[in-house]
Structure formats: C-alpha cells, structure tokens
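Take a look at this one chain, the form predicted on its own, written out in structure tokens.
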Amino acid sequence: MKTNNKILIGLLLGILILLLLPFLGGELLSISALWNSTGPNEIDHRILWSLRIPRFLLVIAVGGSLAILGATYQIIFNNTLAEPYILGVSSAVTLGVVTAETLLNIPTGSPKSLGFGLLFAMVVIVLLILSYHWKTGKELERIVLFGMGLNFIFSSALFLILSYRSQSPGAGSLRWLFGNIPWINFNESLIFLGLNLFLCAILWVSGRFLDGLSLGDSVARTLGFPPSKVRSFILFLTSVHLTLITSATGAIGFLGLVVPHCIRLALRPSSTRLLFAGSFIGGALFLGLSDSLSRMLLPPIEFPVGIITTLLGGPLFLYLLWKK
C-alpha cells in the first residue's frame, strides 16, 4: 500500500472514530439524539447538543493543537523529546492564574484569571525570545535549557503559593492544574476551537520553512529564508497558542510528546504538513478518548483528563523507547 494511502485511511478512520465519541460518557447515547428533539430522546438531544457537543469541539482543539506543538517543538528544537511545556510557558500560565485565585480571589477560568495567565506567559515568551538572540551563536540547546530553568522556578513559586494558603487551594484551581477540560457553551466552544483553528493553519503554511529547518541551518539559508528569524517567530507563535490552551484548561501531559511519535511510526509522513494532519486527528483522538474514559470510569465523578491522558500516555512512552 502506497504512503499517501496509508495515511488517508489511517486519517478517515481517526475522524470516523472521533465523530463517535460525543455519544460516549457516564451515560451512553443513542446516534438518534442527534436529530430528535421531541419524544423520548429530547434528554438526550439536549445533552448532546447542550453539553456533549461543546466539549467535544473543545477537546478536539485542544488536542490537535497540543500534538501539532509537540510535533513543532521536535523539529525546531531537533529533538524527539521535545514537547510543548519544555520551555515553561505552561508554568508561568499556571503561575499566573493561581496567584490570581490565590492572592486576589479571582476564580479560576474567568477572564481576569487568564489576564494574569497571559500576562506571566508574555514575561516568559519576551525573556526566551531575548534568551536566544543575546549571543551571536544562537545555540538551541540555550533557548532550552533556560526554558528549562525558567519552568523549575515557577513551580516552585506555584508550590509555594499552596503551601502559603493554610486551607485546600480549591477543587476547581486543583482540577484545573491537573489538567481538566471545563464544559462551557457552544458559542465559546466555537470561538475557542476556531482560535486555534487559526493558529493551526499558520504552522501548517509555515510547513516549509520547518521543513528546511529539520535539514538544518545551512539548508535552510539555501532554501532563502534565514532560519533563526523563521524559529523566533515559530517560538512567539507557538508560545501563544499554548498560552491560550493553558489558560483555558491547564497543562495536559504526555499528549505533545506522544502523539507526534506514535504518527511518524504508524504513517511516516514525507513532509510536516502530513505530520501536522495527522498529529491533529491523533491528538484530538487520544484527547477525546481520555475525556470519555475520565467520565466513564466511576460516574458521576469525573477525573481531571491530565490524569488519564498520563496514565495512558507514560506507558506508551516507555514502550517507544524501549523499541528506538
């Protein structure tokens, strides 16, 4: 079977079993809640249309830009441990918005806690960005290593500031730093999804420029671009978008890091623009399936899908390096 094959198939059966998952959860639904909005399916169309629908879209935005991240951070960085919380952007959100609720009282997930959010993350993204032009030679591995540093001192700073508050730090700011997914309205889940959309699409047209960056600095002045403008906007655009993800549903683990692996495996895309489409359905698969496992294992509790997403992704971590 040809590659091009292989990877549409592998796509249409993600998306095939992505449109299945709004009908799973604590409660099973029938496909005819889809359409019936009378008679004995109105409960269930309304949960569907009123709860399911919503998060679904948000986690498929959440997911495929969290796997197309990780997928971008290994070739810019040329690393294939790179993942889209290396550089502490993550931390610096969640910094922000935990002093917001800590010190101020302002609840998680408002808009003036992810005013705070993005005001600690544009700090960080600044500092990177000068990080990596302070010296002539632009060496990747001192964007990350203070990344790296920058992500210890804000965890200790967030770990200082629970342990400040004498009382528990709150189920929602507890849920939310393990990573939760909130339900919210269908508008919000279509501004949220087509934010990120957007995104999305600008690192799938800058598809080339990273694929020259993967061949290396010197193939990439031949190609006509200098690369390390294209990677300090690659860095400030990514760094972005993570921030707005972060804002709205905390740091998710595992899924940036193995996504884009277990496609480069399964599909063996021959360019970036096929990893980012496929490293999008992927994403947004295990993302999906994780929510509906968070919520069908002991209902009605729901687990934090940061939780699920790492049980289930540490394993399957593991078993690729023990294959390289």
The other form holds:
Amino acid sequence: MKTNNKILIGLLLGILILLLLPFLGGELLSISALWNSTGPNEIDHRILWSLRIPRFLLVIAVGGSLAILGATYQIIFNNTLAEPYILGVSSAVTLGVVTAETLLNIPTGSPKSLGFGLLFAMVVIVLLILSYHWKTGKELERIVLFGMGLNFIFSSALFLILSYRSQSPGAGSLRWLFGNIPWINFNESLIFLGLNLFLCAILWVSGRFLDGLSLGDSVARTLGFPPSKVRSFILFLTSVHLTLITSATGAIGFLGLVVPHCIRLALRPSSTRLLFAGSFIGGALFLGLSDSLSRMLLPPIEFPVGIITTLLGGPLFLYLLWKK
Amino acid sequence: MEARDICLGYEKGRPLSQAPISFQIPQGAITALMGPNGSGKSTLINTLIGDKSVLKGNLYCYGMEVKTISARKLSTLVSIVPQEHSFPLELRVKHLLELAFLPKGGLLKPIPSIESAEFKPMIESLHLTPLLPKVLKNLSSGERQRIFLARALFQDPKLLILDEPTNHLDPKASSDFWQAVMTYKALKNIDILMSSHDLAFVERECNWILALKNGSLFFNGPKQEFFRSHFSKTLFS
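The form predicted together with the partner chain is what I need now, so please give it after the form predicted on its own.
Every component of the complex follows; first up is the chain already shown.
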C-alpha cells in the first residue's frame, strides 16, 4: 500500500510538471494566456496555441513513445543495453528523409518525405525479420548484430550525404545528427499525437506477450506465446513506430535507454504494462524538460534537443550504473 | 508421451542420428531423461514444447500430435522449469508467480492476484509466504529455483518438464526442491519429465528412464531394469 501511494504521488507530480511545460521556453508565459485572448495577453495567447502547445503535444508523443520503444527492445532482445536505435531502422529513415531533401528537394515533414523514410525503413525491417528467420535456429544475437551492421552502413551513408550538403548552401544538417523538435501547427500535432498513442496502445496490449518473453523463450512458449511470432510482430510494429518518430525528429539519443531503467528502479513495475505506462510519462517528462531547457539556455538559440537529452541522460545513466 | 519413428535435430536435413527412434512413456511416471551432453535431451524437450519440429515421424503428447497442438492448448498441458532462468531484474516474487496466470488472462482479462485466498494453501505448502514480497534478483539460487518451480506449478500443467533442475543447488536446496515437486505430485498426480545427470538421484526418485545417446534411443523402461542392466554403466562411457 505504501509503495502504491508513492507511485501515485510521483505520477501526479510528473503530470503536473508536464502540464506546466508549455509555459516555459524562450520567454515565460502566464497561465492566463491559455484563455485570455485579448489585451496585453493577445500575443502570448497566439504563441501558446499556435507554437507552444503543438510542440508540447509533439514532445509528449515522441518522448513517451521512445521510452516505451526502449523498454520493448530491452525485453525482446533480453538485453538491458538495448535502445530504439540499435537496429538501424531510424538511421535508414534519416537517410531516406535527408536523401529526399538533398537530392530531390522534398521538404522534411511533408508526406512525401515520410514516404521516403518509410521506404528505406521497410528495407531494413524486411532484412531484420529475414535475418531472424534464417534457416538455423532463431538466434537473438544474430538479429542484434545484423541490425548494428545495417546501422553502421546507413549512418555512414548519411554522413556522406551530409558532408556533400555542407559544401553547398542549404538547410542546417546538424539537427539530423542529434535529433531536433520541429515547429508544427496544431492540427499536425494532434494527428501525430493520435498516431503515436494508437501505436503505444497496441504495444501496451501486447505487454502480456512481453511479460511471457521476459521469462525466456521456453517458458514463453509453454505460456502460449510462440516467441518467434511475438518477436516478429513486435519488431514490425516498433519499426513502423520508430519510422514515424524519426521522420519527424531525427534520432534523439539516450532517452530510450535511460528512462525505462529509471522507471524499473523507481517503480519496480509488476508487469510490462505498468513499465510502459511509467515509461510513457517518464519519457514525455524527460523530453519535455530537455526541450524547454534547449530553448531557455541561451535564447533565442535553440539547441538540438538530442544534445540536451544526451547531456542529461549520460550522467544519469552513469549514476545508475554506479549505484548498482 | 509417445514417439513413432522420430528423428530429432536442429536443422532440416541434419538429424542427430539417422536411425529413427520410438518410445512410449506411461502416464503418471516420474521420468528421468538421461544421456551424455549432446545426446539430444534438450532437443527432445524443445521438440516437445514445439520450439523445434521433428524432422521425421510423429511425436505425441496426451494422444495429440505435438505439431498440431496450438500454443493456447500447449499452455494448459505443459509447463517448464528451464535450466537457465531469465527474468526482469526488478521483479518481485509474487509478480513472477502471477505470470503463471497469463494464459488464463489472455490479452484483455485481468490476472488474479497470487495473494488471494484460493492460492494460499499452495503457497504455504511450498513455503513461499515469506518470499512473496522480495525482489527475485536478491534471492539465493535455491530459493529462486523453488520459485520458478512454483510458477510452473501454478500454471496447473499435466506434464511438468524440469531441465536439470538441481544442477546449481547444494544438497539441502536440492532436497527442498524435490520435496516441493513431490508434494505437488501427491496432490495432482502430474507427469514429470526431468533431464538429469545425477545417477544416484535418479535411482532414488524416478521410476522411469528414457536414455538417449548420439541422438538415438539408448534405453526406455522402468528404473529397476535400467539399474540392473549394463545400460546404467555404459550410458556415459
């Protein structure tokens, strides 16, 4: 009972801080700007509704999803160091989007650009699932190593394109390397959040499969969850999810690795579903704070949020290792 | 369990042995699955739970051919205590035990709490009450083994598979473990299939021997016959 209370208080506190985030940024906005659309608050009101809140919804979607994806990878690969970017899906997406932008002038964030990202990601997804179902046994290590290999190849190709780009004038390329939150409008942010919540919900329902898998393949099988089918399904789902996120923000480092570990240590969740719920809130909070910080540090400079998450997450991770 | 002319193996076209094997195990037996390393014990277990398929022939479990048993159905027939355990490091004992109810819960129904009254007698007979709130990672390997046994038993199986269960245990933990198995066996008369290298232990506790060597059948029959014959001496030589 006591631990339940603690969890509840932590949860409420987290949500409260989350709700304050839209008011933080390059300048602080008063809460009354939320409903006060006339007088001295008019500009604040516009900033809030057309810039800050859409960005806030995007941040929640991305942060929460990345943390859930990290937790998922840690379970299906039975590896505490797994994180959403190990398999090369997101570097393929980034490569697709950046290639389209550089060579074909397709603006990032447009549906066409997303299509390119998806196309590249599909190649990786198919290769990964094929590598898993290779003729001799279904070895986890092979799929992880295979994914890492793909990751290196796509990352290098990405560097190639980016260094070509830096020779010619054009949009900044740094954001693709570190992950960056774009400014989008209210409707876009709602659609994006909706899609992410939908994918998270499917993962949440599949949490029971992952509970089974976390006890090892033979136990999972006798619990009625055939491990290779579950893994292939989860792999496909998470890859699509990751494609959606990466095409919007690039690769935001460390969040997917650190947040699930913090939640495990803090909550000792009894099930994967609880781990997911905690991770979603924790990830949203972590990315939200990092994003606010990236804009508040030296306004009007906006640092790529991935740099902040790594700078915050790195020490946190080392601290956790130290404590263990 | 019955096998008709089966070939075991990890890869298609590469059976462990060319000669197909057949055997039959009576119901209610405590069967020891024996044989040197690499003789096909794990492969047989993996085949039985549907992780590998038989390369040739038919393997039956309670009258059903193993490859036709659905994942769902399998969860009501067989449970396993594997040799190597994997579990979320932060998990508490009671939550691990509740995972035994996953098949009953499916994807949407709630999972019963292990602390509810109906499970209390069983928890007490397995001496698990003081362990329930503890974190799994912090327990001794003997306690952990007993908990994984309990998880398998709460699944309410007909056949319990134990993969070298007392391998890493000291004599006391080993006898505690076996006592828990026997307590449950007396209650529900389940079938037990246990792989083991420990001849003395097998002679004392089991009543049926299935021995494999180089992927083929070496011996299948009552324990007395096995230990009276030359088989018990030549199995590991």
